[in-house]
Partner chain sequence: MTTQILTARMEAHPSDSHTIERYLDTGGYATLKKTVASSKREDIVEQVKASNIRGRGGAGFPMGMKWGFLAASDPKYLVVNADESEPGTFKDRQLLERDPHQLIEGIAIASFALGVNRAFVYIRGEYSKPARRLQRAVEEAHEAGYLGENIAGSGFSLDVTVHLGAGAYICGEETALLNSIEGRRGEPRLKPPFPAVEGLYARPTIVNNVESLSNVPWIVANGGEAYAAIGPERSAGTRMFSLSGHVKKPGNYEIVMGMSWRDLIYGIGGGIRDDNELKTWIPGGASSPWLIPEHLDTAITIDGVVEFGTMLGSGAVVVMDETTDVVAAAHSIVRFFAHESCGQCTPCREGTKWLQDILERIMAGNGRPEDVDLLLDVSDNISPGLVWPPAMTTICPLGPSATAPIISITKYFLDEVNAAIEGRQAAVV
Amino acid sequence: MTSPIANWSPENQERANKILATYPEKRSAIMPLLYLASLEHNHASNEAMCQVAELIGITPSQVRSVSTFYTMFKQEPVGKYLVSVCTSISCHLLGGNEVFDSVSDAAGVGHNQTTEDGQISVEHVECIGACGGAPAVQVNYELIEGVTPDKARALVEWLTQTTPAVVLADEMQQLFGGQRSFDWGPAEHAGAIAPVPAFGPYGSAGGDQ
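Just the structure block for this chain alone, the form predicted alone, nothing else.
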């Protein structure tokens, strides 16, 4: 019988099998597998959800119920860099909307839109847990705290002009950040290579690991 993920890259097929082997109940692997599917398809596509459903033995509608509940599983393709601007209460009060406007203006696209070259997607997001460092921004879920409108514009220009293979929170914080919510501690040497959280088992992390 042909595997439902036979058309995935060999690397992602191997990752999927390792993830499945981790969980006594296959359906518990749904969220890690959706991240892998997002890397393979550039979003949680209908095809991807059907593949995950067959792999873990549940219905596509059950997979869809998870995929559509969590906003980090994108229902449409996104750019190489997903720029997420928090506009929840703490960030809003400290200029989050102005930061978003600068990101949007610099990229030339609005909420849930992607630039024509497929490089940058922009979105408003709810609280990302950095209220003490508001306004907060993420690029491919790598955090930057204390961002100003001018620094937000510079961030987009940097992404556009340098097209980094890996986006790293510590580097972006140094270049574009300000007040942090707390001391981050030892520097991280691995960052995100795609609009999915940087995590070795997903193949979504790059840099020194």
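If the structure you just shared is the form predicted alone, then what does the corresponding form predicted in complex with the partner chain look like?
Here you get just the chain by itself.
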């Protein structure tokens, strides 16, 4: 019997095994494994869900029922860069809707849509905990605060033109951000390599760290 994840990268296979060994009950590994599977498949695809189900020993429909509950497990393919614009109350008060319109216009696609070349997906999201630096935007869950409609447009153009392999919050903040919720402290050199949160150690996702 070959492993259900024999076609994953060796690194992600190792992470998956580590995750499975982490929890008192195997089922707790569903969410981290769904992130890893999304990294391998771009989104929580059917195949991804079947693989996770087999690893844990439950049915694919049980995995689907969990996967569809959470907005960060994408049921459809997403672009290389997922641009999430907050339109909750604090951002709403300071122009979050205009920032969203600007992102959407620059990318040429609306909420939950992806550009034809597969580069950019756009979504408006609820509060991302950056309300003191409203309006806030994330690219692959890396944060930029104090974004204006103009800067938002420039951000989308920059992503399209420079296609960075790793998106870094500090770099984007410097280029396209303004007011922050608080001082972030020293620059960080880890960032996201895909539209999955860059949190490596327990293998939830990739990232440069």
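Computed from a predicted model, the values in this text were never measured in an experiment. For the two forms, the rigid core is made up of the largest set of C-alpha atoms that agree within 1.5 Å on superposition. Positions refer to the first chain, counted from 1.
Q: Using the core for the fit, does the CA position of residue 11 change by 2 Å or more between the two forms?
A: After core superposition, the displacement of the residue 11 C-alpha between the two forms reaches the 2 Å mark, so yes.
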